[in-house]
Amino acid sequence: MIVLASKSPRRKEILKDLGYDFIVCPAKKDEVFDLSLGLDEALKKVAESKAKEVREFYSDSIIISADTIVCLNQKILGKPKSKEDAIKTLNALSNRRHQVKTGVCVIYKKQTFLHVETTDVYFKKLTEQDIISYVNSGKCMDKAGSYGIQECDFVDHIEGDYTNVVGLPKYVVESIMKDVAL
């Protein structure tokens, strides 16, 4: 049985895009991100604790768990606490590029498997207007960045896993499910 620790729509879409059948099992713990270790040793941690967790409740299971940052210059901009917080965050991305990183742990048995995958994303210049109805529709409130690229147009191009800015870079799945040896 696979289980996905994570509680996230879009994780369980690409999961499910993937062909796999699995169960929906959140961590619930504080994510704690230990900075001394850098942005990618954290961020593994976190999808480890959050897939450690889980195990507790379906050791016999496939665990699978991610964790996804939005950064600007080594700054982690999280979810947005309020409307202007979501708003001063979009004018910051607007015409510069970002890096979203996504830690992503799979546990089976003993084995254990890390990844961080980053992508750059580069904004076009947003518009005061183009930020405000965005941030007025609610879609920004639950995202880390304050976006989500499957649904604005803030996007010019990317630089690596679209699936990984989406939050669970489907490659990198795809690739460790097939190194876990059932």
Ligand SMILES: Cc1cn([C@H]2C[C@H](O)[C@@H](COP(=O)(O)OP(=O)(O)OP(=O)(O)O)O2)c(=O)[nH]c1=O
Second form
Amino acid sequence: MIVLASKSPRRKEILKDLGYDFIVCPAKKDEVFDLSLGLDEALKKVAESKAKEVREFYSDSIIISADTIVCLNQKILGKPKSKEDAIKTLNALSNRRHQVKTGVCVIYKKQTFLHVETTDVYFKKLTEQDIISYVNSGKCMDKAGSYGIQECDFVDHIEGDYTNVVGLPKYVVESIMKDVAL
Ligand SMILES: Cc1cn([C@H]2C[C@H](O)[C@@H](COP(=O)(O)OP(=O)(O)OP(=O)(O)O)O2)c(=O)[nH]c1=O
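We have the form predicted on its own; now please give the form predicted together with this ligand.
Now the complete complex, all chains and molecules, led by this one.
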């Protein structure tokens, strides 16, 4: 059995698109970033801790977990704490390039696979009006960097994988799953 250790509806959709049969069991613990490890290693640890938490309940299953962050000048912009926070973040991203990083973890019995995928995202120049109306829609609140590429018109172009920005890099998951020894 495959267990997706995530409450993200986007991750569920992406895994479905890949054709897997799975159940969903989100991890509940707070995400703690140990930045002394460097961004990518810290992200891997967060993804791994989600998978390990869920493995406690499904020890014979393949557990898939992920964590997505937005990085601007090496600084992590997580989910917004308030509307004001979201407005500040979107102003900071306007007319600039940033990175979206997703750490992926797959655990099956004694095997652990970890990968960080990075996509460069280039934002258009946003007006105050664009920002306010998006933030007022409330859609930003559960998303790293306060935006969802799939539902806003803020992105000029990206370099790298689109599904990585949405929360689960399709081809990374596919390639890890091929390496899992059943
Ligand atoms: C940048 C960006 C993020 N996101 C989402 C993906 C993730 O759901 C969320 C980042 O938060 P995460 O903490 O990675 O994931 P989550 O809290 O939604 O789910 P869980 O911890 O249970 O796995 O931001 C988008 O949907 N679109 C985007 O363009």
